[in-house]
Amino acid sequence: MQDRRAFVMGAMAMAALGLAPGVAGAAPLAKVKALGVLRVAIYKDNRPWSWREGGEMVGIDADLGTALAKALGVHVDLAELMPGDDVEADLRNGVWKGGLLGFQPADVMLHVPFDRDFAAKNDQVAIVAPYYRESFQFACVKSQLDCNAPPLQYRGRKLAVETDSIPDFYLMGAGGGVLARDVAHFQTGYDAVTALATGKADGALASRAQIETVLAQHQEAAIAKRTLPLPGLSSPGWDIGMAVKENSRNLGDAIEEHLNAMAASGQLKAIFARYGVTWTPALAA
């Protein structure tokens, strides 16, 4: 009877922590502390944020996830997430349900759009901890283009973009499609900017982080960045945050507290600088 009572009490304690056998899903703070591990979902092949190098996950998000786990006093488990059809699918696969091929839900997912309307449509998760303000930027070879010229003046020059991205749609549709023949497609924005920096393109439209990290790696390249807004490009920028499962809001609160401390101490800025990117606080921070 004593063994039976101990078993029942132990099972109740495990259930309170979300540790009951067969219970899948992301963990509230108590479970993370009890297990001693923070599982962090970061995107596959997403330079400068996260990618695999020498068998390990590296990048801004990889370093940030590792730093947050350390601040919580636990180990980190960096989970490489294959992008789905859209961010909603990524949240389902990465946080609240799990994905095909046996991907187990993470406790927190990084690089999630921090937007009120988007959050309202995804009520299985809590979107927290905005940590960066991203935007699109155009860069060009100084000797070939005037970066601040109207885009239609880029006609006849090779313009690099990520396939099926907003920069792709923008340049393909500019002026009724007059630049369409000049647009060269690459697998990622990072690859597109690398083509610019290595003399294989005259201009590139990508995220500011992608441009900054490539130019930091190719400081010898004579590349200029556009300082004027691109006419007709509707996106003024967006905040990037994190997502936890809806029942893990206390974990999200703890992450936000440590993130704010990292911002105040300069640690967050240093993580971005490691990859050549200027940390810009999210507007919602």
The other form holds:
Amino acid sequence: MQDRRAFVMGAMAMAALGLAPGVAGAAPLAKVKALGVLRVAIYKDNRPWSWREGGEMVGIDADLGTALAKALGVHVDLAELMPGDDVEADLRNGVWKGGLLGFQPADVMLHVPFDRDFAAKNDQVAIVAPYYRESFQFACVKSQLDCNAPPLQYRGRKLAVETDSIPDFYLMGAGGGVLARDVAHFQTGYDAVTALATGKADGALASRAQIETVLAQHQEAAIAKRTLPLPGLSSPGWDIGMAVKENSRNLGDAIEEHLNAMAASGQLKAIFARYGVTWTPALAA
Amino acid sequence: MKGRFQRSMAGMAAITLALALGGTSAPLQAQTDAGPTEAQLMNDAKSTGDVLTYGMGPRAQRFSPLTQINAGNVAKLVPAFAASLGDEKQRGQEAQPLVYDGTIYVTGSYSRLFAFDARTGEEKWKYAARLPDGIMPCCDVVNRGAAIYGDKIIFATLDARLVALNRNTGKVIWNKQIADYQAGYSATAAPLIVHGMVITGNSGGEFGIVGAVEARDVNTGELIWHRPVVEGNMGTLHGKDNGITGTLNATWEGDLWKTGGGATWLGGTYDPDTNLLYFGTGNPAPWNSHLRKGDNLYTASTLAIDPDTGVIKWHYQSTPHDGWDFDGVNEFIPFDATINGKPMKLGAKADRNGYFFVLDRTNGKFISANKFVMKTTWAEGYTKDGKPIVIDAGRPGAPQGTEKGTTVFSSPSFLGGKNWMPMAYSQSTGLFYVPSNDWGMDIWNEPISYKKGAAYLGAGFTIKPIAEDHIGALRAIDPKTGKIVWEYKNKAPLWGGVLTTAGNLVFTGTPEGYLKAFDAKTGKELWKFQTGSGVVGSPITWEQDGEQYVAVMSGWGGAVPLWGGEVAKSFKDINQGGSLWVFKMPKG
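Having looked at the form predicted on its own, could you now put up the form predicted in complex with the partner chain?
Zooming out: every chain and molecule, the one shown earlier first.
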């Protein structure tokens, strides 16, 4: 299914550029193999996906990039990408153009939203290989909050979020702003959930991966997860995939093949499990 | 031991050279000269033989009393020489050169600093900062200028460092990190030197920063004071707490003040009369104004700061509760004028939001605000006590749901009625010359939006022209009445600084590549010269060997080319460059 979709979108993009199929050629995959290196862009400070620890890039995306390079029979070059104002900017810096100060474009960038409308707006890249379904989740200290209560009941409790994120907008705006004084802002969702797990907040709204990875490290914390949907939360979740340059489809195809094999063999699940995260296949996969 | 040997060898070389040249050569003088003093910097507006400060004086009026080149003869102005910045590095050249002791010092794109011989244009030395390739600057790789003091020339770099070089050799004297580029901080403004301190603002595109003004020892780069500009944050003086800014939670809810924005990325001015620093502050964060109720002080404001302690003396907020990305960073230029028969110490600022403000610079009291662009959709004007009369329908809506929100047309666009490019004030005509732009934007909530790989609610926008014949407009404004006395319209957006002289002249550059001269009283175009690339730097003038010179940087770039759409039609064919151009009158 995912192969077919990628093919259809690719054909559309090539048609838009006025290129006949086949013109893109076999160069990108052959180039990666000839050079013996796969350059993989991963986000800076994006725990549990990619972050720096003891000088090394670690995390689910770091391990996945390394595993894909290995499957292609080449070395990995993990390129730490500083996020811009939006993912469009990241695709420009990380994949199809490079940074103004010499950041070399990567062969593939991980953690790119796999979304048809978004892909249509970004025709300089091909978005392929969806590998995870992400969503926002609410978690709370069991003894402090009823995790399934309407959020407006959390007035007066400390609620942790990542600054300038959908969780931030949702809680700050809920009920016309009645929780605005209760929202505690953190640099990352990981930091927000860590505050929850260490008794510095009563609730946290963050991504499911952020919640799972923190709770795996703080098993002593009595944290509950909300099972009911949050009323009015704008995001139902999104798929995460990878981006290659528009003319690198054969590299994208090869990556998809290896990704499928890793999913089938349980290797993908094991990479996620290393960081306490349950692998959930993308809806589009 | 080795160092001492080298030093004594250098001394011998100098003596030998002195003997060979008869001891009067300019380069040798430069090596023995102790360099500009604080008193010289403060007198820069009057001293015509040099340009020692960004703004041609601490008040940054960009006015020269020179009259050799004037409205009557400027048509004859010709190039004396040009000097290329070289390398494959071009992009925007937004700098203002400095001139001292036979040398032109100018910063270039990619955090470079050059010293050129002011008589021949020959390069004396250059310094190129080694920049980490992971930096992703929001708005091109520009630098706006350096500061000179004693044996040092000091400038800021894209990776948020301040670098002090020996002005004769280009060798590093000190190099200090002033903020963490990894956290999204950068630095592009020219530093200001007051009371032996280097005063700088901060800049950063990344969310979560708090604007601040800082003072460092000019000899060592050590921090002396730090003043955050968002209320609730603690300032410091000599490493000790020095009081919080404003009143905690007075105009911010919850903990938003900790990440409130307000970056002071354009630097500031200084007025010796009142002994006050004036710094403008950026827009508040997050962008969605519906989530941060209150005025959000002191974002989108002008602040007066005591240079010795870093304490805020007064503030005036030009855009309370900003929801349009109207930075308040623009330069506040001190000037004196008689208002209603009363001589007053005033200051003026042309704001991103499209209004030209005049304040009492001793206490921040509001005098007037007048529209200097074609259209402001966000406000109808200002009340007598300096509050904007906001048009509610002109505020972009709160993002919600999964539908594209309604589109609001907003003017000025977020690039502003006036952006970074500095205006000038003529002591001869009493007018301000404001490089402005007439444009608007469609802005809507964008549900299909992602940030750092995660779903996000962003805003979509398209910048568009609002007039058939122009976007840029150089406007002469009478600060006593707020009336526009004349205007020059330009097809492409204006993005360069302005210079005015007692010779009844106004100079500014255009993206089309021209440096132009206008009659300061009438706005009549008197002269133009094609520099080969867009001009987005700030021109200067000085006198040397009895002749008056004019210089400007050429090199198209900055934030404008990053935005496409209809506006791009006016500049898409402009080539990049990177040159210093110097002009004078032909002899004989």
